[in-house]
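As a starting point, one isolated chain is supplied in structure tokens, in the form predicted alone.
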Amino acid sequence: MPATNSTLVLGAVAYDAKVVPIWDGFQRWFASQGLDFDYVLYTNYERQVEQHFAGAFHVAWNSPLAWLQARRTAERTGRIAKAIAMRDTDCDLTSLIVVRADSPVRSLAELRGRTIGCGAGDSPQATLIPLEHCARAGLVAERDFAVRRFDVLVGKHGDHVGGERDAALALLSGEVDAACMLDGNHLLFANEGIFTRGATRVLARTEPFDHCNFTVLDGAPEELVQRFERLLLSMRYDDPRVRALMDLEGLKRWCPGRTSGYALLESACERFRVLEPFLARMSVA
């Protein structure tokens, strides 16, 4: 059923228990502050973004990648795809390749016949950044490495950071030589116990990129939208109200959006050709 223009609706994807309670509560929040709000959740980006372009919703919650695809969408079909705001922490990311603190290999090149394990194929953090990191380095995967991928909850495009984990679990276990994951998650798998001190050494880290962002199209109601990003740009996080929410979805504060954080996942996009079987279906649809 089409959004109508006196709720904001908002789409996003069930990567994990908690996101019904995270919009839960922030449409208590926005409705305290006047603004009628609801959300529709979907099981993966590529029917999010799809039915965003069929006018289900007025704003995405996107990951990275459906941020590609629904600004590629968005050229081929003639309409404008913006990003208005993001978290402070969705900014200047980088992933990481993780060897055995043991192992012989000091450098990228030395992975040359070995394996890397990867996230989900549809990961930009896990997979497709770091890989295109790789072969900036001269080292083409399938070609002067072998790739594991762990493809968990593909279409949730690496979130749930499953694939990350049972990676990093390989790499201690001796079935990959490398694996490759995002700098913060490296982190959090030594909180988790996974990664004892000293267990693991950084190989190599990839430049900065962004990550999810809340995008909207061309046609959306303009005062709905708007009144919507200056209230999120208005939290604060030592608002009792909402600190609890934005410490579910790893905030300190929101921020405007912005585009130039994505050009090292739309080039590891043109280098594997990941878009396009997504774009010849929106075309065909």
Second form
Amino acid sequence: MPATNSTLVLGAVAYDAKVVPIWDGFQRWFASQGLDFDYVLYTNYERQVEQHFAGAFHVAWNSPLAWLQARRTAERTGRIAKAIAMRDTDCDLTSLIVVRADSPVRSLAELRGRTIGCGAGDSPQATLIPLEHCARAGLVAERDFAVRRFDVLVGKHGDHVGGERDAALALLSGEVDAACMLDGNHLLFANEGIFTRGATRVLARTEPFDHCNFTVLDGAPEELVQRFERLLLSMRYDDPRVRALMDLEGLKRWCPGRTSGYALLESACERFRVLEPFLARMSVA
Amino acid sequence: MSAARNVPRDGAERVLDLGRCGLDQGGHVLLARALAGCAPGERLVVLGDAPELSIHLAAWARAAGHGVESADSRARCAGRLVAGSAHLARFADAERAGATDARDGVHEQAPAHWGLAARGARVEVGSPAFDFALAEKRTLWADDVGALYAQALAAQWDPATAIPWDAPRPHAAEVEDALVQVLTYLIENETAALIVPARFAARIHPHYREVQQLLAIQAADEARHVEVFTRRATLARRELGLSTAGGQASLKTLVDEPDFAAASLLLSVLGEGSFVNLLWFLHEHAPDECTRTIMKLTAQDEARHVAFGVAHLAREAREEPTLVARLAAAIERRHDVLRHTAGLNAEVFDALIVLAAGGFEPERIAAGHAAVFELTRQMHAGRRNRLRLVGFDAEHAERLAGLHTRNFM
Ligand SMILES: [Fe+2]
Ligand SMILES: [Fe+2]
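Please supply the corresponding structure for the form predicted together with its partner chain (the preceding block corresponds to the form predicted alone).
Then the entire complex follows, led off by the chain already shown.
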């Protein structure tokens, strides 16, 4: 059913059961602010991007990879994709390549001939960006070192922490020589007791990059989208009606969208030709 | 130790030294403590020696809503935080849930959204509303409830040590049979007396915790009464006596009573009040030392249960003049329901005569009968006096005392 122009419809991927209470809660809050809001859930980002272009909803809550899929599709079809907002926690993330503390590996170059544990194949933070980081240091995945993927929920672009946790466990058990993960997950695993103090060493840290954003395409009802954007940015963590929802969604503040933080992922996509199968599917469709 | 809010300043900036403590070792406690004293936008330089500190600091700050600037040139600097405001939000409009000490006054009405919060705690806005049906001071409070609770705690006794279970039992087998019949009756009455306060305790808003605590310990008293009566009954007998339809019908009206005031009146003021007389009667006529001790200890407990019932209903009646009429209606309603039941079973009544007689010589039976008659007269007078204390006039008290169930409870 095509989206109408009186209700702002959001598309989101159900990477976890909590997605439903989050958007149900925001729906109530938007209603209290006079905005008729609804959402539609997909099981994977590829379907979401495809349906976004088919006009099924107005705003996509996109992973960074889904953002690039949308932007490149727009470029090819003469459309315009815009990132209108994101979480404060989507800005300036870094990923780490971690080894065991007693590992003889002292530099990225010494990973040659070894095995790196990554997250889901489509995870920007636990696979694509760290492998791009290695490539820039002259180490090509599957040529200079083996990649062991811990694929949890493919199509969800690494939104679920499970793949990174499995890679971390494989690092400790000696199954892999290094593991890739988000900086915050290194701290998380330390606090969970998976990484005991002094058990791991950070071998490399990537440049900062950005994560999710709300994406709109040209032709979306402007006034409606602007109201959504204004309300989003006005949402305050002091407001008890949304505080629990913001905690669930993992932010303290919505920020205006920016697209300056996706360059690293974009060059990873080019290098590993990540987007091509999707773009091919879109042009056939 | 330097004061919590007074992080040493280095020039214009605040500086926090985490030493060897990492953010995987509770270092966030020190960060939060230092940031609590920072206005939004203020900077906090973080120094430390823990491995990966600067990485963890950036990740922690991002999730906690603080900005982070990269380390400056000073030695051991892990980064510079720019205080956000989210960490203050949770407490900004939190509401104080009354005064901790009841002597400073409890609220007339306890808000549902205070929920389970301790009285005196600060409750974050947005906490869920709990459905506590009894949330009005008027309907449940007694001014000396704190003292009654303290008294109840101090008066707890341990059946294992307080009762001479091995005391000699010199009486005849038929007297023991009579005692077992009375104990059988007592046990089912104690069970009703356990269920009723337990049920209401769960419906009382925790703001009135002294009442909740008092009812909880009252239920525990009754649990102990069930235990000791059962244990005494089975000292010499393997099977108990008769439980009658009329007795249970009477207790069912108590257990089913949905109104706290009506249930308090029927159970505590009238029922347990009558039981105080009954237990002292059994104390006086106990055939052995074990039974005598049990009756004394349970009678003392019951007196406290009665005291709270009278105190909170008298208080409510003073504040709510229509209460007395509502309570009168409850007594009459129960009387009508029970009109066609037998009330106290003949087996119990006769067993009381045998216990008071202590033997089967005709003169002793006659004396026992007279003693039981006197007991029922005392029970009636006691009910009348307590109804007067609650707020009934003399005429109503006299009439309503007479409508009480023949089952005593
Ligand atoms: Fe009792
Ligand atoms: Fe009692």
